[in-house]
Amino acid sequence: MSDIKTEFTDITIVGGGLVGLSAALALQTSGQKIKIIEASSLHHPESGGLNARSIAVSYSSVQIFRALGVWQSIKKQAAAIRNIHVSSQGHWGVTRLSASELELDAMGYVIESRLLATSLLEKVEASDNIELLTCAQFESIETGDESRVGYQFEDQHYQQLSSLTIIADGANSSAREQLGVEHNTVDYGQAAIITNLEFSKPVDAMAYERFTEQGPLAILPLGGKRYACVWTRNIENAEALMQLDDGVFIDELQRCFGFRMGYIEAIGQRFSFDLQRVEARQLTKGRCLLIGNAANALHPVAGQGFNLALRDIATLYDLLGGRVLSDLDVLAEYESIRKAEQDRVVRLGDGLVGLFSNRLPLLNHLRAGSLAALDLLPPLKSQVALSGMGMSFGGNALLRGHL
């Protein structure tokens, strides 16, 4: 084995996924130099049109990637949400959000995932400040005084000494593991089916959520008649519809969804994930952090595991200004801030998985009644609006959409 090499920077980030990319280029923008260390190439080639997988961005991450300087890039690729509409399968009741009622111009967005990526990893790639590594293997991370983390890159070993070190890398976190934070696993016994689908009479800038016994289905548009669905279905109904065919899946998914858009005319490629709730008991160990899914994989039912992972990084974008890194007050300041938040994102996803995925008859008329009385109340509809957007939590900086 060569010698390791040993190399000192700012701030190291462990996962160069969107949310790694995302913090980079927010923190760099102190004069921070900042090293991000990736496994992937992060250039494989991945689909588009009707196999694209795509991801929501809420008002929120829209302001955030307004103050980063890489919105107008992401605009252009990006379908708005304008209105949405909430229903129960089986039951009276729904509930319409609009855009225009909080005198906005959209919601949300909707933008194919690879698209994303490449505009966050241009601007990333353009900065003096942001070393990205990839195809580097994370081996080892310790704090002390300061980080260090391990890592072989091109059969060569290398040690990463920081003042931080920011893990990003996933639910099943390599990193958080070393560490030995501990984290608590949520089993909901459902399964996520993906796809994108066209209808014969799209309407512009709608999604649709729609509460079944066994799950929500999400339909959110893509631009077009494309859509993106995330149809959640216990696990053993999940197994059995990617065992059909596309035809009659259609038809099962059809039933379930109605004819708001007309018909079902195509179906991209399937893709089905059991679904669970990871959660690390603490969110700083050292001089280490954790965001985004290795700190906190949510159920899809709210849409908030990357949208939550942004205003993370708001927050700690707010406390590093004018703060040294080794002030190890401001990760405890930070986890004091955002543990508030995050509870209160997993109660709410957790909430609607049970009030909505529950066939007792008395729960039916429950469900069927809060989805017309919110329809009704004003005030109450734009509060739930917000939250949903990520801007009932306080606000900094990147939330008003300025560095």
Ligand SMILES: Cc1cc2nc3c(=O)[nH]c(=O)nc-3n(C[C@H](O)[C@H](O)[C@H](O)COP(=O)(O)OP(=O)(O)OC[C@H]3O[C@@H](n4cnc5c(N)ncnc54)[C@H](O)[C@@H]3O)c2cc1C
Given for the second form:
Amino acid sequence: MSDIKTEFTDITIVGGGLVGLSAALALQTSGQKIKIIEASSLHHPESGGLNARSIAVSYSSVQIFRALGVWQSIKKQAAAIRNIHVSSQGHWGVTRLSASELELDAMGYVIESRLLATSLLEKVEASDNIELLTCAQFESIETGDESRVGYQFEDQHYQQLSSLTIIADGANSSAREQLGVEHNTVDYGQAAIITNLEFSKPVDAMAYERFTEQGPLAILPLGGKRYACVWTRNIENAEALMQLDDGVFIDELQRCFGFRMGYIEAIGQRFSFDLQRVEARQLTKGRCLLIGNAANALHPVAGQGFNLALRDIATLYDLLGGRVLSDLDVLAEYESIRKAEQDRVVRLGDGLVGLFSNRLPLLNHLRAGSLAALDLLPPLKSQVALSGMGMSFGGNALLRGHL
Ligand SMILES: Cc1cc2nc3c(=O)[nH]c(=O)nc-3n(C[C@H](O)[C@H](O)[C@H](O)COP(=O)(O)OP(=O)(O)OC[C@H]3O[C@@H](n4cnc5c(N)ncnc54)[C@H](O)[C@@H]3O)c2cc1C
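Let's compare: the form predicted alone is above, so bring in the form predicted together with the named molecule.
The next block holds the full complex; its first chain is the one shown before.
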């Protein structure tokens, strides 16, 4: 192995997941030179069909994708959510949110994660301003007059100097660790079972969120008869459900969801994730900024993790204003704006988990009543819907959908 080679770029991004790729696309539009250091090959062997993993993107995220010029390619593969039906198992309260009430075409879209990643990757590879290194291993990070990232690529050690390093290497971020940014971990004692389903009587463009004593069940349209299912249970129950054969599992799921879309006729492979919230205590340090799961890995109850990160990117884009980072006050401003918004989204998610997962009888009445009341109060309902779609966050350049 030869000596360490030194290289320079405007912005280094550690981690080329959905968030790292999106950040690169946004920040290169003003001509900044960006290098992404990604450990994997970014090749997605994951199969499609009933075994695909998917992600729900909100209206605000769609606007950002439009501005980045990737929406046309993503939209071809995405299923629209035009209505959301919210209910609580064993209670009479129901609320319906609809895109037409908000004069929108859709409240959001659901897309297979691998297809979304492929659309972002194609755009990144077509950019003259972005250099993407895959199978490159992050090794070290320091911050001073510039940020200094050490990494290994093809048996050679490098140090990358930049005016700004964006840390996007996921919830177990080793860059966050090495930078000395502490984090809090909240264990929810729950697991999410993820699978895909086919229903006998699908309702076009309808998403369902059903709250139960153990946690929420989300059923999201993937197009045609195909729906994505995210079923949150306590850990013991999730483990027991994972052991069941498909037929008995479907019976249990159908008991929880009901027959709103007829019978579950087919089911894909099941995956289970223990749910934790990992929250960095600071979003910036020196010339480094944490984003995505490295900054905040959320409970999936509100489907907000990636959507939140895109709004973080939109704020950073605005604050940098196309300039190379020189004044560190920009990062201080970013920290204060985004920390407040992230805390709001975390509280919203935890509030939903707490309100809808608690067995206290008083809370049962409250949650049933709150859903019914929400349905009777269109302005309040619109506020909840707008907030969920990221639209309470106004005035941002990328959110206008064009640059
Ligand atoms: C069950 C579930 C459902 C969800 N549903 C939704 C949803 O509907 N909508 C939504 O907005 N969000 C949702 N989320 C959250 C969303 O998945 C995450 O917010 C998002 O994927 C985070 O992406 P990321 O790029 O920050 O992290 P990651 O996807 O973890 O990417 C990190 C990248 O860094 C790379 N890396 C790691 N270590 C190194 C290293 N040492 N050197 C170089 N590279 C490295 C990795 O290879 C990877 O490519 C959900 C989450 C879960 C668990």
